[in-house]
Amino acid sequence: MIELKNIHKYYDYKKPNQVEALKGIDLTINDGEMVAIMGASGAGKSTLLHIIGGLSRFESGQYLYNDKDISKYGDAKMCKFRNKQIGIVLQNFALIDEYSVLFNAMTPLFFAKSSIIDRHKRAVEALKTVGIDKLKHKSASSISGGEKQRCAIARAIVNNPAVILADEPTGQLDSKTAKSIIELFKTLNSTGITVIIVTHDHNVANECERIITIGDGMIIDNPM
């Protein structure tokens, strides 16, 4: 369970240009659930994100997961955290684009104490899952849009994680490959992983089980 307790978040904290980017922000997304996050641009939707992952610190308030109070951890334990519980995927992919698929989604393994084979074997595997294993030897710049996609969840998924985060990952995508690439996450969240995703899209948000709502910082609907 992710809970997050008077969460405030700022930019140039303690500067003349200082920016509150997350005004109290008090959030639970319970295990196996699949959400949205909405709200106009700039509405702290995506630092919101960020600091689920993990990828951001916030000024004060608290953040419990599995009741374990990620607040305190430091750099290091941090990045543990994030490469064991959490799978990230980004609108522009972030793939190596000179790279193969297969060393794409082998990249998260790069941290884990295990032998190249293992780490080639549970690659191949994600891939399988998100239906690209056939184009494993590719390099990330040749696929299409939809493609370069899936390789980003295999990437996210091959470490098995318990939340992957996906901020705006229909954004670049054409309405076919869209609806296709939230089927996917769909099928992801029934094997029980949680599914956070950040979009502009309604139709996106739509398939999701609950709508969060988040305006100026703030959360402004929240239905449960």
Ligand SMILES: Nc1ncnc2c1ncn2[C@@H]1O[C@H](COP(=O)(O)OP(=O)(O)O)[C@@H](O)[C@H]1O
The other form holds:
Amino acid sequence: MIELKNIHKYYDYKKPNQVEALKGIDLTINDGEMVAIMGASGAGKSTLLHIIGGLSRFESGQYLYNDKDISKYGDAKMCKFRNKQIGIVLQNFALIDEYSVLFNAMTPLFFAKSSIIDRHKRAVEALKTVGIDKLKHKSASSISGGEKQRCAIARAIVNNPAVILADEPTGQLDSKTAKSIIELFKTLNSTGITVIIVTHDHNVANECERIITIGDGMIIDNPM
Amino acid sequence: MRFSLALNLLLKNMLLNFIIILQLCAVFAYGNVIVAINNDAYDCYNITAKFDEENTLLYMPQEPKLDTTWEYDRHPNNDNPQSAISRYGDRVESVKDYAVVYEDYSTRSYFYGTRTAEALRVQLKKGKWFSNQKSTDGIIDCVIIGDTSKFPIGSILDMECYKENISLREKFPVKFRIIGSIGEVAKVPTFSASSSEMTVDYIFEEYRSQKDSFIDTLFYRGARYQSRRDSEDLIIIFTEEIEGGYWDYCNDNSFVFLDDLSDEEVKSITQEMKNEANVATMASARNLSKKEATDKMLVYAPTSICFIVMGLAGILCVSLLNMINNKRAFKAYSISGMSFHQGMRIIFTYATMLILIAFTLFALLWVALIAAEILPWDSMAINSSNYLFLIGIAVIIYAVMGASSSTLLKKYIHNIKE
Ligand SMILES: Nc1ncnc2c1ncn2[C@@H]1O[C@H](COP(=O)(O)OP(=O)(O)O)[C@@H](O)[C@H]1O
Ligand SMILES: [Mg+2]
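The form predicted on its own done, now the form predicted together with the named molecule:
Below is the entire complex, every chain and molecule, led by the chain shown above.
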């Protein structure tokens, strides 16, 4: 379970150009939920997602993950947490173009305890789950947008995380491909993985169980 | 983890990495030549560092004639050298030499007094320099120039030593134990030359055990010995306790040790000796040597500094370019749970790979240059400072790559979005 309590996040903290990106966020997301986060550009959606994923820190408030206070974690422990618990999917895929689909899918395993054989086996499994295991030897630059996002999802699930965070995962895809990606998230969610999707697209959001709306760093709407 | 990801960085931008490797290689090679020239320039200065400079005199009653290497002009007031210097007793030590025959090999041996042997700091390739302790078994410890595969450390040589004038063929048996080797190229303190502008470099002569026929070039005072063989297998022996005397040799150029005397006494003895010989203090000879060496190195300084700075700047640029090129990789790793420290470890492993490849290439290049005799061998000396230089450059490269990469890596990790 993810619990955020009165989170305040500033960029360029205590500098003249300081921005308060999150202004006291209270949010609880239960295990196995599929949640959409919506809001205007600049509302603070990505910032929120990065905090949940342990990619960035915040200035005040509390973040409990399964009742553990994540904000007290040091750099190494935080990275371990992300590696083990969180899968991240971004709008621009964030793949390494020159490397193969297979290599891209296995990157989290380099930072977890796993052997070469184990890495290979689990990456192929993940690619099978997302349906692109036939492309494993192609380079990441040579496949289509939808396939890239599937590859990124394979990377997100390869280390069996409890939570997937997706920041506008369909932003660069046409509506048909977008739909199939959302179906994939739904399938993953049905296996018990918590899925949190930031999106502009109402069609995408409507596929989720709950839609949380953020405006100007605050939660505007959060139906419980 | 580290190794595979570092290897991936290496293989991803082959051209860029190749340029870095070439650059490193060039810095290694050029730097090593300069360090070797520097070593050579300061060699004699360093070997004589342990003398008590102010209180050691160089007493030089003879100067080589300009047109020969073994005949000398005597100082006009020094036609009876034995009495001239003998009043100072064991304060005076000259370098005595003997002719020695070993099986078919003929050899020169040099005999140093205990204080000279103690003060000289000749760098050995193997083994150790002899101490002041006399061996109990009557075997004389010695250090050789030459091939230790032929004459290994610890081996004992049964030799015959020529006394006095070699043409008389008066021999006596001597046993030598080899305890150290200077290698195959060496500066040997013979103190046979002198000059009114005395530098410590005059005290030494350079030998190569393979090439120079030192029997001809070194035998002084006119005595010449024809070896039955060519000189390639010759060894030079240093010892401190060979029996038998060459007393008429003690009027050769000598070290005079005055370290327990007052400044006044040193001054008056110096004055007295100046009447019958060229005299210099070890301090002035060393300073002159140092000045010559510094002047020589100053010639190389501008190009060296430019070259090394350019090389390092190049490495910095290419390393930054490489990081920018790998931006997406590091972002992907960061998403996957890589910490900053893990990222730096990957970068350092990658740097180590670059350095090792460059070093291997450099070693091959170096061997090739030696084989082709392109390097200026006559003015180079390889010693521990070369290894220090290589380690120093490696550390600087780590620092340059570490500093430039860490700033970018931090930025990438904290800014996943773009
Ligand atoms: N790295 C950053 N440095 C400074 N300000 C930032 C940075 N990232 C985001 N912001 C600011 O924080 C606010 C929220 O940004 P973000 O979370 O990216 O919004 P969203 O994802 O909802 O579009 C915006 O005002 C944005 O300008
Ligand atoms: Mg955003």
